[in-house]
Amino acid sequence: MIDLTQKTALVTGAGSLANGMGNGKATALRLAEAGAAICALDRDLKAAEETCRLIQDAGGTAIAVEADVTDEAQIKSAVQHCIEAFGKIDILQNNVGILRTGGAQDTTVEDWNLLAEVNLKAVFLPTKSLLPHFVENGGGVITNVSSIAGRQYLGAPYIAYNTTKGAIVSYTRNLAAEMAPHGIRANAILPGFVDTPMARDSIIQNAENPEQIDWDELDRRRAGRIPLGRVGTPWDIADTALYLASDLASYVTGTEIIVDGGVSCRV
């Protein structure tokens, strides 16, 4: 089992949509299951103290942080505020990123630059704001979440989006080589078809007549496409961001786990 008492996890993008199970919600009740103190941010602190409350009802422990990771000014206040509250951070999990629909012809300027923006700041930014910190105690961990998007086509115009999530595994791998001397291990994890809020919203977005969606028609039809028959949970994402938080994954780093029930073998 693992244990993470003692420990104190950062997890952006920490709430869901509509009060449903994404994959940064997931990570902070899995963690904090596993006995970690989260902190869990949000832009949307409804969002995150729904969070807190799952994990505080389960007899955990977790503040809710209200933040945009776009903005430096915030996340640096957000990381002050945790290492407040708890006295340090050991984790830092990074779930946050947007989608937007477009093929190389027709992706806006705006859309580009949209994603671009929250996609890279997403990551780049909390870590930023976590390394003095980190390399101060000596040592710490950082998951990012990318996708297997970043790595293929995979029949679908999101060319700004799976550009972004390419970016991050790039961004990733530099950050562990950099930081390994100071004891900083950083991986990506690449989910495929997970079911969450956000991809369901993705869907209703883009769909004709969104009342007339017939889900398990779709879900039926994606699992098609999947080896493992099935579409993935926000705990699958949670188990893996688990495990590279532990002493599991000590000797981890610089790394991607591909998290998508065989796609990736079959694309």
Contents of the next structure:
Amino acid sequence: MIDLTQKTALVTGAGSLANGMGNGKATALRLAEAGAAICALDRDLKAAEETCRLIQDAGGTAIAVEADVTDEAQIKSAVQHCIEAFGKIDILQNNVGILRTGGAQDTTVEDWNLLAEVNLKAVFLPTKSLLPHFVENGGGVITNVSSIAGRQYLGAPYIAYNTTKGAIVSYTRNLAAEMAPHGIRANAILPGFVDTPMARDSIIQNAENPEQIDWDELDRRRAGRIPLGRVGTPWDIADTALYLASDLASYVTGTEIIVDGGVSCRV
Amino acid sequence: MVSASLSLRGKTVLVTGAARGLGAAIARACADNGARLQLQDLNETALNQTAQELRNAGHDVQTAAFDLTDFGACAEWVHTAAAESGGIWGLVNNAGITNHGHVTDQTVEDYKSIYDLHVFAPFVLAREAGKAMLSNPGPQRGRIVSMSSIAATNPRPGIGNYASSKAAIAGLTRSLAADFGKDGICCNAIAPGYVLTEMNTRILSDEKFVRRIENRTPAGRWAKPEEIAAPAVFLLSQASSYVNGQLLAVDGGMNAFLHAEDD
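Alongside the form predicted on its own that was just displayed, please also present the structure of the form predicted in complex with the partner chain.
So here's everything in the complex, that chain up top.
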């Protein structure tokens, strides 16, 4: 249905913690299934290589690239490397994000700066490095991963994280408006409650007795609030990323898609 | 000069569903800020009682007991009120009902009856009131305030007819703002959260539900009717002269908070 066989996609945060399945990894796999050649970028090369192995085992094309999205020199050189490897890049999926607990009173300046540094540079630097190439090629697609936490408080204090996720929406709208004359589209995905290694890691970090977390019970409690009756999977995010990257979305730019099973449309 | 700009002194304000609950609170708040009142309700006895209380406090109050789904009567009420009062400044579309049910159990009639009251009556009233307001000397000629709901954007299950009608009035408000804006008539809507009113008597009797709403509201409690009436006064006053076409959330922060787990 969606054919990306002539396309190349750069996916950041394409590796997953602990060999699990995160949004970036699932997106890389989905885009590869649709025929795109994948540049799987991660600061953990081994994790990116694992994603590439899965793609290659399924008959796809992928290279692993090690880079830290907060380091402009590394990202510039990684982007250059990807362009040289495949001749061009058509799709950029900015997936990198990190989480720190903390409310308005107890968030440290260090954590605040860290979250802005990582989560905002994670959309800013790969985009900035790739835009000249997109302009030269007459187009490109950029999808940034925000969160429903950027719009609403979710019951636990993650104020720095949530602020960065809100800012990604503003960034994406500005980017889309500014770059539209060059045929470049930019949109944001706002995942809801998705079971990923990063999400589990944050729950573990906040738990008084991490070893006593009953994951099935937690899933049940959350699922009860979600109109579709289940917590999301990385594939739900990947499928939306695939749609946005495809020509099905050729008139879609500067907007957000919430992928949360309907949880944010009820009280 | 905030107090002066919030004054409704000598201005005539029409309020629907004014006998009890939110409507009565809005009528009282308008009167306290100097407004002359034209109050409507279906329940004549309750309306007369509320009106008498306001008159006893020294306020200028006229009443009209009729069914808002009689659209001809709606238009006639506006014309009569404008003639009696020498013009009208404000209209508050407040009257509302609930008739809840799962979408699979509801009929078109269940939707139509709600839409008649929540959308079509406000449309007729706004149309006629807007026309009457055009006779006011400008540049500021009037205000139309309609009650939407947090349910317009964030419904709970089983209130499809209510929630969608409240989204419709929010949408209508934007069009009223677009059509009447250049005439100096500001049109806005309020999206209350959960309010301690007679309309909510049934759900207020469900202790578990009451607690659940408290837990999901950052303010930790249901709203008092006066807390919705005060923003209505603001939107009726000079203080809001550049606020037009907006849906103002008055919900204790509820729409900013997504409760993560079932309870």
